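Presented as structure tokens, the chain that follows is alone, the form predicted alone.
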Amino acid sequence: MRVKIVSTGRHLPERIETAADLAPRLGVTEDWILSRTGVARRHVSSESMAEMGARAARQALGDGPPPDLFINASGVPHQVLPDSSVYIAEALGFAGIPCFSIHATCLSFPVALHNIGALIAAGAYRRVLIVSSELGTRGRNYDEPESASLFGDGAGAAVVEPTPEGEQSAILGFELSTFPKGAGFTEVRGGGTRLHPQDPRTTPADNLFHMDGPGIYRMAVRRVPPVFNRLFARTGVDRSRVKFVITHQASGPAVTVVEKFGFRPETIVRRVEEEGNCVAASIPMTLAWVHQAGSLERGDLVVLCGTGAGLSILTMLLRW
């Protein structure tokens, strides 16, 4: 697909958490949460997804044109209904715009950037903004130390537009498996009609965060290694040409596991440690991170890649 990422943005909150701010309130020591999970620190946010959305938006938009179709590509929503999106178009002050989500968990950027890709390459859109917000420490449950001490919150967003005649950006390759299995693994039980807010069933636990860490390693080790072969093997890339792997930020274990995937351990970008898991927003926002150092050239190789909740494995090959 000859479509170009054409402008990043992200946004952190200004209050910073550390585990040592954590550890306490979790009942666990500060070096418990950084061996476990990685993260020395966190954003912590006060505002709504919607807000710290539209702040990466702005900032990916720039002085440019508004943009003719805005994606949602957030894991979490600002609320069940509307969808979320239309708040976040609400704060860029857009009005005729439209915009809907694209969820997929913490791989909702990538994927919306794959299904935004086609109808580019299809000639319906010609600039495409999209924006995943995350407010991942709303819901952690305080009696799962684990999980609870992942979380940060944070915004990335991209403009995509279609790639000039004489350039070469593209969507070279992607990968995308789907294992239900692991659905228990990883999920918020409350908020739909399963367990509605109003069931007597529903307990306030069911309405927060959980994970089993041991059951998503375990499936995803064995099922990670076929869906990098594939990508690979159909595009026809050597790894060793990939410039930049984007994980999801999931934690500070999970992104070491990629080295074992036939990449250098220096290709692979690490901001777990100072942000935490971000949810969906994660990739986007290392993408920013990664762009807007000026380490981005015109015509190099990147990997998006990660896990999410369902169990569901992508990875997708860019050329900048």
Given for the second form:
Protein chains: 2
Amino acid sequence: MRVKIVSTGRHLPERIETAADLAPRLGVTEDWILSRTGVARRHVSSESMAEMGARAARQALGDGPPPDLFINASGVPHQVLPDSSVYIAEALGFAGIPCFSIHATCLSFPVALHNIGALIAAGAYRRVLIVSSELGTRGRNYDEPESASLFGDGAGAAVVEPTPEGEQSAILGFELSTFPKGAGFTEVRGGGTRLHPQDPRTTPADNLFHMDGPGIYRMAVRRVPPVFNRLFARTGVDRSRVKFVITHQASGPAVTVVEKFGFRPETIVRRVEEEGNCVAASIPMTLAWVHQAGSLERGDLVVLCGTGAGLSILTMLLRW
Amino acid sequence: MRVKIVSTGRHLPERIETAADLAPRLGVTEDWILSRTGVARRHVSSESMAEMGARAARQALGDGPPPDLFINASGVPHQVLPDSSVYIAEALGFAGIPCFSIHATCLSFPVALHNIGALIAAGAYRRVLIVSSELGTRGRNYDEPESASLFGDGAGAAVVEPTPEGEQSAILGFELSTFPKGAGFTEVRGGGTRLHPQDPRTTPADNLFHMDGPGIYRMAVRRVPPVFNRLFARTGVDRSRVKFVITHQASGPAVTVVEKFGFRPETIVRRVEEEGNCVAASIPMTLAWVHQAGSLERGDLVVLCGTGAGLSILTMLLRW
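Mind giving me the form predicted in complex with a further copy of the same chain, seeing as the form predicted alone was just shown?
Then the entire complex follows, led off by the chain already shown.
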């Protein structure tokens, strides 16, 4: 699919909460947080996900024209109805621009990017904005210190256009696999019709994030390698040629484990120490960080990858 | 986009609740409900949206092979994380099939169909399952009789494949416009990070459906005609040639008003009296009803259309 990410945006709220700040609230030490999760600090927002998303979007849109399609690719919504795209669009002053949401948990951004690649290739749109914006800290369960010390708030955005004649930017490959046997590993059980907020059976913990880290790890080490192997077999690309691996910043150990899948350690971008796990915003925020640091050159091979609640596994190869 | 809906599925729960059954709970009469909403009866589920969705999906899949992609296109989730596709996939026994959700409120099904058209055209997938499943009755606010008497439960599904050589099935046109000024007309304000279930400011009504029917009507009569006009101008098709108009079954008056947009009354399919407003499931349930009645022939022109929370307006033209 001949599409090009023409610009990126990211927003981090001003207020920083360190592992030392958070530790007493969780009844653990700063060292415990650092050794388990690798998250030294996170940013915490006083704004809504829509306002944060609009900030990242404005940076990505810059002085360019408005998009002809906008997709929200966040894991947790602003509210149940309408979908969150509408509230980000409202904050951006859009009127009439088509909007909807793609929800693939922490992998929403690359899934949306793949859909956009197909829509642009089909000639349906010519300038598409994607935004992922997350208030991960609002779903923390303080009785579950390991998951509660992971999350941060933030937003990432990108603008995608058809690749101009003579240029090489493209989505070269995309692989997604979902194993519902892992659905219970990462959950917010409330908020929908299963355990409605008004249902007397719904407990406070049901409305907060729950994670079984070892369960994810055991499933992922077995299920991830074939997904990478399919990506590189189908594209015919050697993974040693990849310049940057933008993985979901799930946790310190989760980013480190990507080394096992045949990538050189220096290609794996780490933001988790500084920003925590920003749910679906992690991938676009990390991509925007690399892009805005000036490290990406057109033609570079970039992998987007990660595991998400589901359990879903995604690998995607871009030529920048 | 050369894609073909090869099969459809629909599920209606067994238990029926009539306007007469519901009226006392709302403090209104049966006639009041019938005249305002046109909903004579609705089906009410004791199963989850995932179980209902799986029933409709099994009917659509029939004896065929499993899909290579599954998209949940429902307006209200089973729970916040993972997205609902995972739970429908789990009920279907899928393992490894890629899954995600597209959320465009009541218009989720046609938006997903358009995405699928592009993905299939790009060669990314060859057999895609879409399911919309809704428990609208769980979000009813009994203090708001007009909206509370609209909703029903149900699920619809379809399987989409590339159009074989020599056949003409296609998505001929697609138009979507979103006007966030209308966001407050149709809302469930709770369930996300805006008014989190645990937030002391969240009221019970925030977790239930709220609708400003006159507000939607005023915006829709002004905003819908240009969207239809664009569809028929761009496709070059005369709307008198459309055989079936499958509109979102928002309410009796909302279905009737489609006559104003230049379609012959006998082409507008009405299921709202029997099934109520099944949120995003209305469009695929209505499409499946027409298809399973044997009324659709290959080559027929079919319009999918509706307004959804946002306010979003969608029109789509298919050659069956």
